[in-house]
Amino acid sequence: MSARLWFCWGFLPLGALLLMGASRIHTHPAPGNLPLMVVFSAEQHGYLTPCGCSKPMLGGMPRRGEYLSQLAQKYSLIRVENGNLTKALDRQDELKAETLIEMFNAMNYDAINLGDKDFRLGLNYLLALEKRSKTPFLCANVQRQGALVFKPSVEVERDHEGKAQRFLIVGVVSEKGEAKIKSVNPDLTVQPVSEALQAMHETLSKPDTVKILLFQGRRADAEQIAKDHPQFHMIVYAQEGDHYSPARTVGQTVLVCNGQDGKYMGQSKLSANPDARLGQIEYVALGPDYADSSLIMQIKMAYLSRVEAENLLGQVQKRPTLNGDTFAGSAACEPCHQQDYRIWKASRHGDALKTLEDDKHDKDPECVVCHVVGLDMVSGFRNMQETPNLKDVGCESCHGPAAKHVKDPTIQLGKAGMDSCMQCHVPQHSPRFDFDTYWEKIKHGGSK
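Chain shown above in sequence, structure on its own - the form predicted together with heme C:
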């Protein structure tokens, strides 16, 4: 490994190396004669890195960076992304979209298709985002006043074992997403995919070109497209859950889907068979075997700084508490419940915000919500300066706000139990949760 690195670096003057290191992932100069591989993925959904709540977890852009630079040593790569970069719900998703574009810039992507969720960011925002992108945004079937807003396709040429090979990459979004797209962009219309592809007939007939369709839509519709438009060698589809789907073929078209959240990457070697140019499909789990690319990690850390600078933590919507009481903080319980307090303090709940500080996620509302008391409630955690007594998963995370009980202990609190746990121990963050075994580790309340 280190010998190969040394060998490649020997080709480059130091200045060039620093320059590349500064802005792009080190992809190694292609020595020529490399075979060609297409790498595809979709629906990153704003999942920049695994949260780390349980281990091991799959996915994350820093691992993708490392995966791609390993592949680039052996293959000439085409890199395509099939849309829905984020869930497009709020300001944090805008920051994530901008961060992802910087990451794709650093990873030399060739095409980014747009999904219905991307359009939910708003057309003007998307156009501004496209200006920051070195990679073209594709959409062959969304129009404004009868004209396409984004490029329908992009042509790419790459070396395949010493010879140039042409690719045509087309992007479309399922017309089933029209209502969602129009709810934010009333002046846009979504043309049926088959109509849009019909209109591209001439482009799609180009000889000696490998044709890939990025389709932001479901498998059944992808199969229909493959029947109606057999020119495509590969259709990348989406919306199948977070696991990859086995490749299938319709005629000479191979249909592929790597699943949501970027946990798996799809890859396909170019084969010599002219009827099945993209035959061999493999899916690769982005597990801890892939180290984090330090460049992509830097971009992620810059994102966290923006989350902090914009004080997203301070802008979380607060709803009223269920029992109308306010939070008192765990320290207020200690004088009367000393043993419960000791057990709690020694448990992992008693240090849960520190865990986020160590990961630099302690100003990130997406994480803080489950690692403190009542972030999304009136009188709950705001920040370490104003509400230090509500840091960590405290007594009131499970027993509910208890200020009245603190003043007058004859005022009873609601029963805590399994339901309290399920606010936070959801499968995505605590896949091994089981009430009996988990309660055993934190049990208390026997004596006061």
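Go ahead and give the structure of the form predicted alone, now that the form predicted together with heme C is out.
Next up is only this chain, free of partner chains and other molecules.
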């Protein structure tokens, strides 16, 4: 059984297969008087699949596809995504954004709110991305020359136990993100959320409609919105870390947050007619109990092909080493440090790149950087053809460049310690990492 936690209350084709065959997951069940469920999530941050060393790893869009397929056999679904699809830092994030839109298309999403990081991709890029999307982009408070550039809301209708139920989904971004938005889009302004919602008063007053606000902002601000605009039945907020937050109620409004990076999904069942209201909140961990959806995995593999085709690995910006030295490779250490070398070679560090090769991520710079020596440094790993001696998490990953030391052993290298480990074993990817525990598995030093 899956882990469940309860709280009450660019555009190239992704592949001929997707163009020629079925391109949507079957998430509409056979006709019947099914209950209705809202599924919500936020801040995927580009994590198409899980990243990290801890087991079990959580998250991943292929697992999400399977999760939604299973739910759709029992419920009529409303699917919403609350912004910051990627970190919007570089070309790879553009490819991820395009890939995520293909995935949301396949999973029949109903609304995508835009966050401040999404706007860092640039307005023109977002408008082009929206044309590719079958799901409406929402943002009720970002304007250009006094006019909205995206839809403020979307209305959807679903069958709920044999009767039609209307939903109004509104999207806003916190005005606190205006500086990030304007850094790339100086002609855009961010209207205060309260003002934007006040302007929608007539729309928000529609009767017999479940109203959901996708708010790309913090919990404290979401609580104030709930007090000022009590028409909402649910507010999905964000920016609270990679873990879910317990559901909270303010008046009739339930406030929910599933965390970032797609590790958890949030879901809320609609209560029985005639008093249709959002009820019990459940957070579901996307662990290995959920198999990968084959269609979403195909889209992901097409993305990896694009990463390789554009040679993003070869475009990694290189910085100079701190000591001006160059890398020699782990094999150069073996003659003088044979016992240490054997310990290293038998560890998971000694075969780190193969784990990426097995998953077809060995051309993905975001992954490779923590599986080789010095990818982001001058004289570091470039690729297996030019620098095979620098593959895996080698001696110099922890001790620093050693070419001078190889020539003159009196030149001392840095000692490995927690700081060297924490370059890759960050809490986000290795939440269970403890230096003292893991050092026992690889400790060595001093033998000649």
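Numbering follows the first chain given and starts at 1. Treat the numbers as computed from the prediction; the structure is a model and nothing was measured. Whichever C-alpha set is largest while still superposing within 1.5 Å between the two forms counts as the rigid core.
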{"query": "Core-aligned CA displacement of V393 at least 2 Å between the two forms", "finding": "yes"}
{"query": "Per-residue C-alpha change between the two forms, K227, threshold 2 Å, rigid core fit", "finding": "no"}
